[in-house]
Amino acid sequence: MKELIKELSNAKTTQDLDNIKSKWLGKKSELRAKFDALKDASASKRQKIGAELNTERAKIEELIENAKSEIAMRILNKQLANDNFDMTLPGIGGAVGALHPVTIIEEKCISALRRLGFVPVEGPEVETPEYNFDLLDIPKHHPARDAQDTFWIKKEELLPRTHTTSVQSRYMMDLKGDESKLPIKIVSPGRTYRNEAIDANHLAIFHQFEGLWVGHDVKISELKGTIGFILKEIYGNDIKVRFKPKFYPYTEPSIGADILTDRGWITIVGAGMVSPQVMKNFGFDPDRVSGFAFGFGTSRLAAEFAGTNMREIYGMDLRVFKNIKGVK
């Protein structure tokens, strides 16, 4: 051991230590030869000799590791002594991340609608046809129920929701037709799933942001005002908005809203007054209770807001995210 300690004290670099370790613990070391010779020792002596050799090996490894720590500290102190770096300076913080464009749009919508009295609600992403289709007056023969439009988990029993309107169905059914709980104003943001052909503006998994206002004497003028208010909150007061007639099974009458972009008019939202049949399905008298619903394609809103397309919004190419406007 005295020879080993002397060699370690003379070592200057980690490479010197590696050479010493190879000499004392390597395949050609004296210690390895002693281990190889154990097979020739008698059974009565083999255990004792083996224990002594293991103790010796552990001691050698400890001495080498201690020497390695001393050399590392010596090298560090030498670098610090020759460096003008001030160790008392505060550290450099890591880069701060940014919100995803979809999250930015959701937060803008929720913030705007809170000022109008709306509250966010959530629901399951795996739904039953009752809440996703039946209560919304979407009949069994409707194309939306077909496999080319819906990812069925179990045919006619379970599916990933195709819209967040299913959240509104659940909320309304929980009211059990009690008019004393009206008016209600809710928004249901979240992920939805459809069997879509994927292109720059269509995806199989995307985000929606839907709202529902039900009460007494709710008018379509309030619906148009709400949609216009949200779009101005997102894009500013100069945004051009137009409304046009549409058809949806669960609203009557139905409208769509377009915004004017560099690529022309883009449909952003579908909406309408809740149909009398859907109101009956929810347990309310349509002669006494009215309401409107609207649904934004959050992903499309985010893409337009960020100056890119839906496919890029969900891609993880950081080069794209560094260049799109609206994301800092």
Contents of the next structure:
Amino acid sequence: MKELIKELSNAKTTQDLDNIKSKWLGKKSELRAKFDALKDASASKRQKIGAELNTERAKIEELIENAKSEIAMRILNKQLANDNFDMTLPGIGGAVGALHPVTIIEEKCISALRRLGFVPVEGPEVETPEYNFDLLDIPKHHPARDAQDTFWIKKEELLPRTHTTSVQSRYMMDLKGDESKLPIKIVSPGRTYRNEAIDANHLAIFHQFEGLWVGHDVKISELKGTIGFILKEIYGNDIKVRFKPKFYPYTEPSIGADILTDRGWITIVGAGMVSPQVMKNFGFDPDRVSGFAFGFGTSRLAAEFAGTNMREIYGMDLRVFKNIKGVK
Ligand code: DAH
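Okay, that is the form predicted on its own; can I get the form predicted in complex with ligand DAH now?
Whole complex next, starting from this chain.
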């Protein structure tokens, strides 16, 4: 053993260790010869000597293993000493992700509206003309139905919805005119599709955010209050909002709201009181039941929030998102 220890302490490389190992444990080692000799020993001796040889082998292996870790440590220390490794240098930071502006706007709208008692619901993106148009009193000759605006599927039997107002139709039709289910307050964010001429602020796929409050004695003042509340939630109390008259076939009266931006006033929502005819289409008595609906242009709100245009917020250039106000 002493000789082994001496050899090990002289070893400098892992190659030296391999040589030592084969000398002490290999086929031609003394130890192996002793093991081989066991077969000629008597049974009782064989057991005793066998156990001793096993212990000896374990000891040799242990000494070699220890020497191996020492050499590895020595090599590493030498490398570290030679490398100009400056532990005080700052590390390379990983890129930190953030929510997409559309998601931010949707979450802000939903959390504001939840506080007013609205519940989020979803509708399908592929619709029938009934829910997307007919029930909303958008007649066949109306420009919104024109082939220019709608991506028709299957000979005008189906379409990717042109607005989230289709969710309003679905939800109302599910109530089957049952007044005991009122009031209902729902919101529905989602993707919408139009066969648009594309530019920086008009895309074929964009997002809208629909809201509907139907009950007894729902007033337009509540509609205006709700829109103002949401806009303040998104942009803060200083946001300038103005309302204006608009036309939608399914609301009467219809209004729009603009916000004041660096680019002047931009329209961000269409809304109105659900028209008596549409109320009837949904199976409710317009003399007893009233309601309002609104459809925010989520993509437009998001582009404004991010300080850019719509095309950019749907693009893949992450630099656009770096300086978004209010986003860390
Ligand atoms: N659907 C309209 C649009 O896409 C927005 C809208 C207007 C939604 C009036 C409504 C509404 O629910 O009542 O421009």
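The term rigid core refers to the maximal set of C-alpha atoms that superpose within 1.5 Å between the two forms. Since the model is a prediction, treat every value here as computed from it, not as a measurement. Numbering follows the first chain given and starts at 1.
**Q** Which single entry of Gly93, Pro139, Lys240, Lys181 lies at the hinge between rigid parts that turn between these two forms?
**A** So the residue sitting at the hinge would be Gly93.
**Q** Can you give me the hinge-style rotation of the smaller rigid part versus the larger one between these two forms, in degrees?
**A** Relative rotation between these two forms amounts to 55 degrees.
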